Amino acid sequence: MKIAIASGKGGTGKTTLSTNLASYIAENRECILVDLDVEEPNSGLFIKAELLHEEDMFKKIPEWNESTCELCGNCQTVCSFNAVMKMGKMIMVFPEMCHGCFACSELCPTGSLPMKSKKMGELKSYKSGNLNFIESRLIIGEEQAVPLIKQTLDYVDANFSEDRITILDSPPGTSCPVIEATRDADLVILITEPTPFGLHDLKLAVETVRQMGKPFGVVINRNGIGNDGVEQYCREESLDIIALIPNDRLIAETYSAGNLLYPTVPSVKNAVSHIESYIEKINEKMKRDTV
């Protein structure tokens, strides 16, 4: 079962929840934590594990072969991302804009745009007890997160069985990287905070997961600050509030020291326990629905 932890904006506690929930679950069974916030992964700050595997990750981009090109301009016409342009007697390729769709290469009548591998990031796999931790990181200057997120999820699918609980620490926001990170999730947990900004971004996130047809619930972090707008919105929209994590100085101090919260903060342990129970309830429902 795959559970994506997502939020409409950064800084709401997504990584805090992901690392603590995964570590808590791993106390009793195998669990996989995947940091898909590839532009700035930080789950590794809280997970102390042994590095088992690392590899470079590549994407395919076209490379212009001037000697065979007839300058028909078809490559520019079929590229939906303006990554290939005909300029005078040259074909310019802009790797940062290329989505690796192969259209220009496959539809070139003279085969003058063969696809070449280009490094876009790195993947590392760690293990500590029952917890497997995978993180990917884009290299500096690489702008597209989606291809690396997709390859990271492919790596997880190829190396771990589906019967394990997999926690996906998703990128913030509601754009393409989030869609890719949550596309195959069985459950999305939206974490927010009880402020007008949190409510605004929660509404965007709710609209997104509804469009995707995903079951989802809400966790309110820093409960006690702001107002009751988020809870009122959840009631009006009949959204499950799975857990409340209080605004607590001890949480801030423990987090700042780079430590997991649930071993020392009872309210956080109670929250992740409730979330685990909610996950089990959804999992049982999924099993019944497939019978």
Given for the second form:
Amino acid sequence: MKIAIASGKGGTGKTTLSTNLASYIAENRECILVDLDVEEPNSGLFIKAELLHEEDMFKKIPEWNESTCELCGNCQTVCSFNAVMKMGKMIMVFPEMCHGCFACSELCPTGSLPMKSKKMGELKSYKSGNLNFIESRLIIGEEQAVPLIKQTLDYVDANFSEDRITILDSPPGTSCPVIEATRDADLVILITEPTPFGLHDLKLAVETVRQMGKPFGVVINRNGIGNDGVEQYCREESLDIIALIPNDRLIAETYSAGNLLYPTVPSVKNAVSHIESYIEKINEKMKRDTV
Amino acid sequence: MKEIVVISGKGGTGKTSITASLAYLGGEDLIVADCDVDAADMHLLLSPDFGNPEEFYSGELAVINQDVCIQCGKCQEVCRFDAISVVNNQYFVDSLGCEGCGYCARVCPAEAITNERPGVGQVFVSNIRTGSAMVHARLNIGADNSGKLVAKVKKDAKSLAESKNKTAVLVDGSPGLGCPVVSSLSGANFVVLVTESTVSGIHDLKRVYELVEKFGIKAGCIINKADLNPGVTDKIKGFLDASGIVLLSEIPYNESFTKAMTNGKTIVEYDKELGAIISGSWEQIKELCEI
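And the form predicted together with its partner chain, for comparison with the form predicted alone?
So here's everything in the complex, that chain up top.
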């Protein structure tokens, strides 16, 4: 079962929840944590584990073969992203603009734009007890996060069985990287904070998961800090509030040092245990529905 | 006319609250641009009137005409984004997955696929309560190309600033390291990095600064929640020193950020002590930018 931890807004506690929940679950059974915030992966700062495997991740981009090219310009015509351009007697490829659709390459009448691998990031796989932790990291200056997220999820599917609990720490926002990260999730947990910013961005996130047709629930972090707008909204929309994590300077301090919270902060332990039960409930329901 | 961009790498550092405060301090001299289009929150503090909405189009989306489709499956075969699925023998395009490359339409033997240009969001030029104007946007859920939308917001803000003879454009930048933030940074004269005294804060600051360095932009840094973890704050200061980044200010961990936000106010309006710190930073920024 895959659970994506997402939020419309950054800094609401996605990584805090992902790392604490995964570590808590792993105390009793095997669990996988995947950091899909490939632009700024932070989960690894909280998980102390042994590095088992690392590999470079590549995307495919076209490379011009001058010797066979007849300069027909079809590649430029078919590229929707201005990533391939005919300039005089040259075909220029702009790798950072390429989405890797293969159209220019496969529709080239002379096969002069073969797709070649270009490094876009790195994947690392760690293990600590029952917890497998996978992290991908985009090279700085590389603009497209989606291909790396997709390949990371493929790696997880290829290497781990589906019956484990997999926690996906998603990127923030509501655009393409989040969609990619939550696409395969069986359940989405939206984490927010009880402030006007939190509420505004939660609404966007709710619209997103509804459009994707995913079951989801809400966790309110820093509870007590702002107002009751978020709770009111959840009530009006009949959304499940799975857990509340209180606003507490001790939590902020523990987090600031890169430490997990649930071993020392009882309210967080309580929250992750609630969330685990909620996940179990959804899991049971899914099993019943598929029978 | 100068362009000042505020970014943070990591979400939740107080970037938008600080940018709104700078906008308040700059008053009529500034045009404000909210380029955090994924989680655009600045309107909650600056009360724009959502004037002059303009539909924003970018990218394309494939649509299959079921009456013409011969179910050959060629489209699904060439799609590298797994955006075409089969339900009851009919081929459908998943609008959230489609990158709009147009490859499927080109290979469809029945010419059943057309490319549409859906509106992906709206751009507004609004009057705000600081006596100036703000360019901001609303990106539709799951919409692609927020990089292009960011470029549009910045371009409109710049031309407005030029036509109104303003001294600067103040940009609330996008989070992360991918295409929207690259777009936020291009053309900037000065970057304000907002970080927080946590292990994630310094990690993301270092990563995002690599990008700033590539652009060769002068930078200053505001450390928020600076007293949360003195050890981390010292490390951040060491990094700033070594990288030639000006330390603009250290703001203590303070719930006024949330309280001001909950009241729809900027921090400078709400909290005198914090207000004085941010005013000091604003004076420094003006000096460094020569405005």
